[in-house]
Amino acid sequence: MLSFILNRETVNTGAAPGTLLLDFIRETMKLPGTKEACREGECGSCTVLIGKPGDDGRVRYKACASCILPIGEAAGGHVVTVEGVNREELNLVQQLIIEENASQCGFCTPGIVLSLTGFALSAEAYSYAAAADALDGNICRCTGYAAIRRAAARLAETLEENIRDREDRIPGLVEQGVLPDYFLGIPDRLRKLEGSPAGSKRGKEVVVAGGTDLFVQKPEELRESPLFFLSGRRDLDYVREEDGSLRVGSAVTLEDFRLHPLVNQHLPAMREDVLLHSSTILRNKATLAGNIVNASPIGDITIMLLALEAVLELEGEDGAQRRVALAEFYRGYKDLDLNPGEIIREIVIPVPAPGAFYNFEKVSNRKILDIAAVNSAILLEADGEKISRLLLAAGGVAPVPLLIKGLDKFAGKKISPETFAELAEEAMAAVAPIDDVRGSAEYKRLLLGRLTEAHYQKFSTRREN
């Protein structure tokens, strides 16, 4: 039996944990405000809020795509649809959308309302930039984004002026008319829920990290499958610094990783680079560990981590642990050095040396929410004007995410356009891309060369600044 709160109502259901939350909301609970469209987490029409209590008892809400979210992930939490933010009069977000003429046909509007409400609940800063980022997963085909952005800007301005307590902001959001007042009682109600989170004890179940690709690829198969949700392992939800490395628990989402102070301190480029991976409603569920095990040869996160020399701590069903370098984790296409029953427990990322240069480049049809044709990441350490250490990773050019080998020969060479031209030739010779819908093999090989030269351009720009 799964227990959670849906808007104002406590729900106890025997639905299979793999049931998609969108289907449960619309078909079982008959709430039509959450829209069904792409079923791939791409358009934002199905956006809901998922609130889970933290160790301090406060409920933290995230906007998520319900069309690829299994209902088991909602266990023990508060699910909020557009009906759940309605008040007797329009709430502040709805009112601003009306005033700025930011809704036309209205199909996408509930998702936009929820994304902006999620911004109000969780944003680090009430800025227009943060509000725009919160909307990066919401597609509108008829209104025009200028009006939506105006509403978002006004919301950010209003909240910046009036919400003083950012740690416990729900009372202020109720006072400002963003949330109905029943939100104030949700923490106590969640504490009284019966039952344990779905799939929190691992056996032979299918392991679900974020599920943002898994439930696109095979939702019907997983609907009735026994599932183990990594999010139920609260002990794996952490980022900490230890022995010169960042240690990232496998339950950490991409968005929490992107915004974590330690990550921003040691890997500041990640704050923008991870935005290229996907939209907010996906980053709020997707995990680094899930991206790694998904084993896409073109996965952005994996390419970034390869260049940073990440190491994986694996955990067996019996609790036994072992360590494997990410560069050795992929034995072939979708073939992993992962024994039956093992999970990634932790990703260990060595902190780059002071002055080291890290950069990520990606070419895709769209800036975000798109698979790259080719992507690449570099880590370069220098001794004056000469290379002392060089790591180059590339995606889309091999059956696996690839850390290019044999680059020790570049140690001692001058950092120059000529050296990077030579590096580009070396990289192109080391890969074996294939023809597919994202481009011909020759195009991808040449693109990797261009991206390698782009790394140098970024290096030169940063050195000048």
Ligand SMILES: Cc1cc2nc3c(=O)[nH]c(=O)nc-3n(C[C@H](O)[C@H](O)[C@H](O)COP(=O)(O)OP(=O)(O)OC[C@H]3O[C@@H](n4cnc5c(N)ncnc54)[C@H](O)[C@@H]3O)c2cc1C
Contents of the next structure:
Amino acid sequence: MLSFILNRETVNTGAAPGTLLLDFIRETMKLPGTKEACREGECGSCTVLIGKPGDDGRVRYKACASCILPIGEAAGGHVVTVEGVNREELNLVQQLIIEENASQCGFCTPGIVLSLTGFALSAEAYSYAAAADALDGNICRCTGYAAIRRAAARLAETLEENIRDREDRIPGLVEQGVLPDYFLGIPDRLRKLEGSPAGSKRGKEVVVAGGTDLFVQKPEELRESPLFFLSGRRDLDYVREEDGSLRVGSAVTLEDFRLHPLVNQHLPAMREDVLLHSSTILRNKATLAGNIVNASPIGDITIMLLALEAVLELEGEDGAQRRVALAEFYRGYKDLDLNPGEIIREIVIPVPAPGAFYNFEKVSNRKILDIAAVNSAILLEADGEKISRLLLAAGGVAPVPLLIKGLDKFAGKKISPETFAELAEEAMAAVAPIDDVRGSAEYKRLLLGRLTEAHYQKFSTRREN
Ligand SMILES: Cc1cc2nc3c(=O)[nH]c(=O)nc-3n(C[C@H](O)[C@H](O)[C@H](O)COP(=O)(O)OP(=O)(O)OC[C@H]3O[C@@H](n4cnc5c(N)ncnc54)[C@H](O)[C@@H]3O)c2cc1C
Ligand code: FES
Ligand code: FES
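Alright, leaving the form predicted alone aside, put up the form predicted in complex with this ligand.
Below, the chain from earlier opens the complete complex, with every other chain and molecule after it.
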């Protein structure tokens, strides 16, 4: 039995944990406000909020795509659909959307209302930029984005002026008319809920981290499968610094990683780079470990982590732990050094040496929200004008995400356009791309060469500044 609160109502259901939340909301609960379109996490029309209690008892809400979210993820939490933010009068977000003419056919509007409410509940800053970012997963086919952004800008302005307590925002958001007042009683109600998040042991269960890959690939099959929800492993939800490395638990989402103060301190580029992975409604669920085990040859996070020489801490069913370098983890296409029942417990990322240059580049049809044709990351340590250490990772150019070998010979060479031209040649010779829908083998090989040169351009620009 799964228990959670859906809007105002407590739900106890015997539905299979792999049932998609969108289907449960629309078909079982007959709440039609949450819209169904792509069913692939691409359009945002199915956006809902999922609130989970933190260690301090406060409920943290995140906007998520319900079309790829299994209902087991909702256990012990508060699911909010557009019906759940309605008040007697229009709420502030709805009011601003009307005043700015930000809705025409209205199909995307519930998702937009929820994404903006998610922004109000969890944004680091009430800025226009953050409000626009919160909408990066919501596609509107008819209104035009200028009107939607005007509504977002006015919301950000109002919240910046009026929400004083950013730690405990819900009372302020109720007062401002963003949320109905039943939100105030949710933490208490969640404490009293029977039943904990589903799945507490592994056996033959499928490991679900964010589910953003799994539930696009095989939702039917997973509906009836035994599932192990990594989000139930609260002990794996941490980022900490130890012995010169960042240690990232495998339950950490991409968005929490991107915004974590330790990540911002030691790997500042991640704040922008991780945005290239996907939209907010996906980053709020997807994990680093899911990207690694997914083993896509163009997995963005994997390519970043390869250049950073990440190491995986694995945990077997019996609790036994072992370590494997990420670069050694891939034995062939989707063939991993991961035993049955084993999970990635932690990702260990060595903190780059002071002054080291790290950079990530990605080429895709759209700048964001698109899978790469080719991507690449570099870590370069310099001794004055010379290279002392160089790591180059490349995606989309081999059956596995690749850390290019044999680059030690670049140590001692001057950091110059000529050296990078040589590096580009070396990289292009080291890879074996194939023709596919993202481009011909030749095109991808050339792209890798250009991306290697782009690393140098970024290096020079940063040095000049
Ligand atoms: C619309 C959309 C756009 C996307 N765009 C991109 C993109 O641009 N770049 C990109 O790289 N990816 C992209 N993805 C793919 C996907 O979101 C990522 O690979 C994501 O990081 C997967 O993480 P997850 O936590 O959701 O994995 P899940 O779907 O939960 O799991 C993926 C696989 O990893 C296994 N697994 C997860 N965690 C563990 C663990 N700790 N130990 C052992 N096994 C584990 C699961 O069993 C499963 O086999 C996109 C997906 C969607 C839906
Ligand atoms: S229906 Fe398009 S993101 Fe869910
Ligand atoms: S208002 Fe029609 S899709 Fe956005």
